[in-house]
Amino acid sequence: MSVQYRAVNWTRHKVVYDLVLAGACVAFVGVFMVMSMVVHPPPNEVSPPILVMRALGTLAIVLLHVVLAIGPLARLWPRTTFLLANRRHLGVATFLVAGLHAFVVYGFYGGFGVENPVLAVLVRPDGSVGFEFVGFLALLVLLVMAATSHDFWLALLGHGVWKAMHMAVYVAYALVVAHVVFGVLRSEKSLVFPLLLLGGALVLGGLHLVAGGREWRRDAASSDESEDGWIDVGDPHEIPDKRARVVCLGSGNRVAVFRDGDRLSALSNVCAHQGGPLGEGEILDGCATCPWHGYQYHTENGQSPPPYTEKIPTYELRVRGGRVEVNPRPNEPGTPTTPVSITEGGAS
């Protein structure tokens, strides 16, 4: 976490991150390269600037595959949660390899002639345009999302409008697949390509439907209430120690209960940084601890440790006939609370 505006909190991590991120890209364009050499030998051979266009956005379409596949993964496999904590980096790395995949573009097909090289690419001597500009759009999209990646839009549009904003990587992705689809598809005869775009749509479609699937079930099962209104949360020994339960409310908000020991405490399941899920977080230090990007709060009161000033609501718990019941309506963001034993009110 931040206290002031810092362009990129670089810590040794994210470089060492960011450092073999980029030599993956550059091994990723030399490898395709080489096959495609190998592939197409003389006299079948295609042009050096034609395989890096092709190269750099084959690698694009690869890291927009990765950067939508780490939410699900993360909600259906915990132990990958720990992808999500660089996923801005890699979708910044996203836009760059789409920027440099659009620079050799419009460079080799539209900087020989008078007319702009954007323009030249992008309409048609009839002023028409096709599938270079759906590109175009993508690239514009993801352009977006990368400015405005910082910490600074975040804070400033708050993280509801911000995280709708950043929903458009999915039209990103619809028009980069109608960008290859009325592109490169229409004159590429080996079936390997369109096979592998239709394969990694069903696997992104596929992940996205099981993660939502599992949401929902959990949802509609914890919408228990007793006749005074609270809402069961189920066996307090159930829950992992430093683990939470989320249980979705009648408003459809959502609550982490988290186990401390044999202690119990109840915050919003939103993280005040990026809206992250953090109820499948952890316990760390004695805080829960969003998997997202590590924001933490204390469980009792819901305030993040000095000297950050994050705040989230809180609720109140009780354990009746071993069952453990939240009540539904929250405190303010902040509010100390008092956290109930597991074995409070008949639980064994």
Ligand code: HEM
Second form
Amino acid sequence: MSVQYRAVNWTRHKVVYDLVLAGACVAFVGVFMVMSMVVHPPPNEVSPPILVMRALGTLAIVLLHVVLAIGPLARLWPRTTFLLANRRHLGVATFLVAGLHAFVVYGFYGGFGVENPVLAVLVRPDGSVGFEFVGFLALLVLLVMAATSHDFWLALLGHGVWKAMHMAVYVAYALVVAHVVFGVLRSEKSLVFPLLLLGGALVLGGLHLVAGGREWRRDAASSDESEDGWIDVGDPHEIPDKRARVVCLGSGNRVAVFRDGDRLSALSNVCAHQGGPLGEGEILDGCATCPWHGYQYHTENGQSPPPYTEKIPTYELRVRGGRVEVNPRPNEPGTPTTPVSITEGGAS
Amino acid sequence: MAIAVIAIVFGYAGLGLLVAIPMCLVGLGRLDPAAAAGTWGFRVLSIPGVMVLWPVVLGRWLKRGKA
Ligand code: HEM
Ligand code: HEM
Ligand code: FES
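Next up, the form predicted in complex with the named molecule in place of the form predicted on its own?
Below is the entire complex, every chain and molecule, led by the chain shown above.
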């Protein structure tokens, strides 16, 4: 959307978000260390570098859970969408915290450069590898995503490829779980850690299943074809003003049918920015506005207002027998259409 | 085996760092007009990205150069 790229497109909202995030991270490390000192009083205390190491590792895995939970949460409770808009910052924060954790480990066990730190930590003297190596692989995956997170890379790769790369976050999650299971649970006798890990996995799995199931049912419910292939969208009066109804076409593409007063127009449901669900947004300043980061499109031609140049496909609509129908063949991105009136063709 | 993986990762990133210097100064701007006007912050921030994706960006830059 920007006409010129900068490092971070700071807005007031993002500054507040990042400050809160940074404050929460510092507080987490502090509370973790104090708690640990209470639970393990001298002479059984854990040395401070190891505590910092554990605090940062634990914070990283907590952040990873939050990142993974946001997607399905935002689908189930639209109120939490504001978390999603800044998921990128959360993702990068996860990487930075995990990197700091690894750095402290290298520093402590590698003697801050006395031995070759990379080899000292990752490879045992007999040439075998342990859980640290699995952590290293997880960190590499997070690095790839954080390094390519800027909108520039998104535009260069196209959001299909970029999104596919992002799915690697699940690989990172699996590696982190293995890292913790083999690294910590071996020596920790307490049941707290395995239970937390299991609980986290169950919550994440549950959220994804529920959100995915709901999406799937909605798609299955909404594709009645008429004889000439147009798809039924339903009674236009049921679409709330300034909002959209999303229907799934046989091809798997989704269309957002927006209502602005008594006029209806249809756009692709896929935002040109990062593929956000445009139809879950609303019409602001006369434009369909994506709920994720606020990209806007004129409803009648799918074009972003100048100076922005994004274009998304539009679709033809008609009203027959009091029901809206959409032609499943998309127009070229940015093609003007004529909005139809709710009552056109005679309401039943 | 592990040492081979580590050597490949670091070798790849090292080459990427070499590619990143001309890439962030000129190359990216040839690929995307909005990057040509990019700030210094953007250029520095692109270095790790180039280190990860350097075969892709280098390939696109060379193809662009010939066309
Ligand atoms: C360590 C780094 C990161 C982690 C752990 C992570 C995590 C995830 C996850 C879990 C998904 C897919 C799940 C879903 O669609 O609900 C995803 C997709 C996404 N990520 Fe990240 N991410 C990271 C970095 C970033 C960065 C740097 C960005 C910035 C662009 C970003 C923004 C997004 C967005 C907007 C999606 C949704 C894509 C779509 O559904 O089309 N994340 N990321
Ligand atoms: C090069 C990468 C990494 C190395 C070398 C590494 C190394 C270690 C080591 C040595 C420990 C044990 C600390 C102790 O003595 O108690 C540990 C624990 C841990 N690591 Fe990593 N790690 C890496 C990456 C990661 C990543 C990417 C994550 C998560 C995103 C992570 C999460 C954790 C967690 C949760 C613990 C357990 C903390 C605790 O004891 O309570 N690590 N790691
Ligand atoms: S996905 Fe970012 S604004 Fe739509």
